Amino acid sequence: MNRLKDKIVVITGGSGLLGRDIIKSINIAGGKCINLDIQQDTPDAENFFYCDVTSESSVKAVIELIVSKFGRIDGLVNNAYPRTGDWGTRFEEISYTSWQQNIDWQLNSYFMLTQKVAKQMISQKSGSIVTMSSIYGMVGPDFTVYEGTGMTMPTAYSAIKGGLINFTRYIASYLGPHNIRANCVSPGGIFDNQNPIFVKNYEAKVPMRRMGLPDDISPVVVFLLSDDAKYLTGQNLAVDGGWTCI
């Protein structure tokens, strides 16, 4: 119940589908979760801070504000998912400008935020960083699940999520001597009222025969943030109903 008692945890993109449930689970576990987002879609206004994760000045200012208010940052959950309006365009039709923008907004913003939070954690000599990746950062997409839907797997997504997994290994190695841990969580497909054909195709392939739900993911994030995982770093936990085991 209190595995995160009194811990200050920052999450980016906490107003989204996964983010809301992660915040709820952190608070239930006794932590204080600070939501950094461009829109407030959670009831806890006191712990919402406007932040554009693609802007270095915005990130720098909000981290300084959090440290001045709370004195420390015990955990970081990299969860924001900024993307361009043409996200999901088929591979042959993606403009180079769009590719660059998505890599910059997602992969590069995660580096920027992690770097700034890590400086505070180094001064504390403690901290846990959890980065949300994906099964499609681990394996290639199965395009058969999109048949008959008009949907596809965004090309940049795989590059970004795969990059985040290895970036996490790097920072785990680099920050380990400072008693800072870094791990990834790679969810499988999360149900969000997608095209029923896609849902049927997906659930027929995954061994547990269902898509994931936010409350399948958030307890794993809480575990990684907690002292229960005090000797676990540099790892990527696939929470995918068995998708990547076959």
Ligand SMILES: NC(=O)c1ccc[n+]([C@@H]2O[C@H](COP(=O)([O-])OP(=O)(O)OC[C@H]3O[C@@H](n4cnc5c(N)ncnc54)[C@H](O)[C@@H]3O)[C@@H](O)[C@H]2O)c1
Contents of the next structure:
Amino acid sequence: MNRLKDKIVVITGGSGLLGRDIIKSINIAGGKCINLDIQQDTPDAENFFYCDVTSESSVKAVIELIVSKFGRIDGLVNNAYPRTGDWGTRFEEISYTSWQQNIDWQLNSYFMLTQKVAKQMISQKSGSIVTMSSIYGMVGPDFTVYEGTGMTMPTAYSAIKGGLINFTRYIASYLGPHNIRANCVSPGGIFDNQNPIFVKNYEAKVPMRRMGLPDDISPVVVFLLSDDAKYLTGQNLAVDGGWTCI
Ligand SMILES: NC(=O)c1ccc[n+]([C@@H]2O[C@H](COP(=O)([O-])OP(=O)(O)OC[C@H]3O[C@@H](n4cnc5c(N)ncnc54)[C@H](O)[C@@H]3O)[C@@H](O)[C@H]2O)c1
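I have the form predicted on its own already, so could you send the form predicted in complex with the named molecule?
Next comes the full complex, this chain leading.
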């Protein structure tokens, strides 16, 4: 309790599956969580700001507004998940344009927003940045779990999430002298009423024999934002029921 007392934390994509639970956990821990999203799906309208993370002008305006309103940004959770309509197309059929668009929206936008928030954190001489990666930024997909489902793992996801893990190491090293920490959380598959065949296949492979839930992930994000992790930086914590240990 109160691990994040009075801390101002910005989350992107806080209206989604994981974001909603992360916001709840940050608020329970005593922090003030500000949600930047293109859709408002949280009851806390006061702490919602419309922001398209893929637009530099939108990000610039909202970060300036937050700093003028709250005076500081103690934590950032990079969590938004913009993707194209054809996300999930099989490898052979992905157009180059679609590949480029997803890299721009999901990797380049994370750099752009992180850079703007980090400038504020440098001026404060403190901050904690948590970036959502994935098990698929760490290992290749096991395509057998998609058999019989019509589902697949998007190719760009591996490049994006793997890139974010090493981007995090870079900024941890670069920003460490400014007392700013940067870490990744890499969730395994989160249950979201997917095709039951996929769920069965996934559960049979993962050592803990179940898919993840949002509340498996949120406490780890809160921990990384908090001073309990004050000497922890440049790391990637896989929260995956053991998926990446085998
Ligand atoms: N759900 C999983 O199984 C899982 C597993 C591993 C990693 N992750 C990662 O966790 C993060 C959150 O995933 P999720 O499942 O909650 O996703 P989600 O799709 O449920 O939510 C994503 C949120 O991002 C917002 N968003 C989309 N485009 C945006 C934009 N241009 N600007 C601002 N906000 C935008 C959406 O409105 C939505 O609220 C993602 O980075 C994802 O890659 C998810």
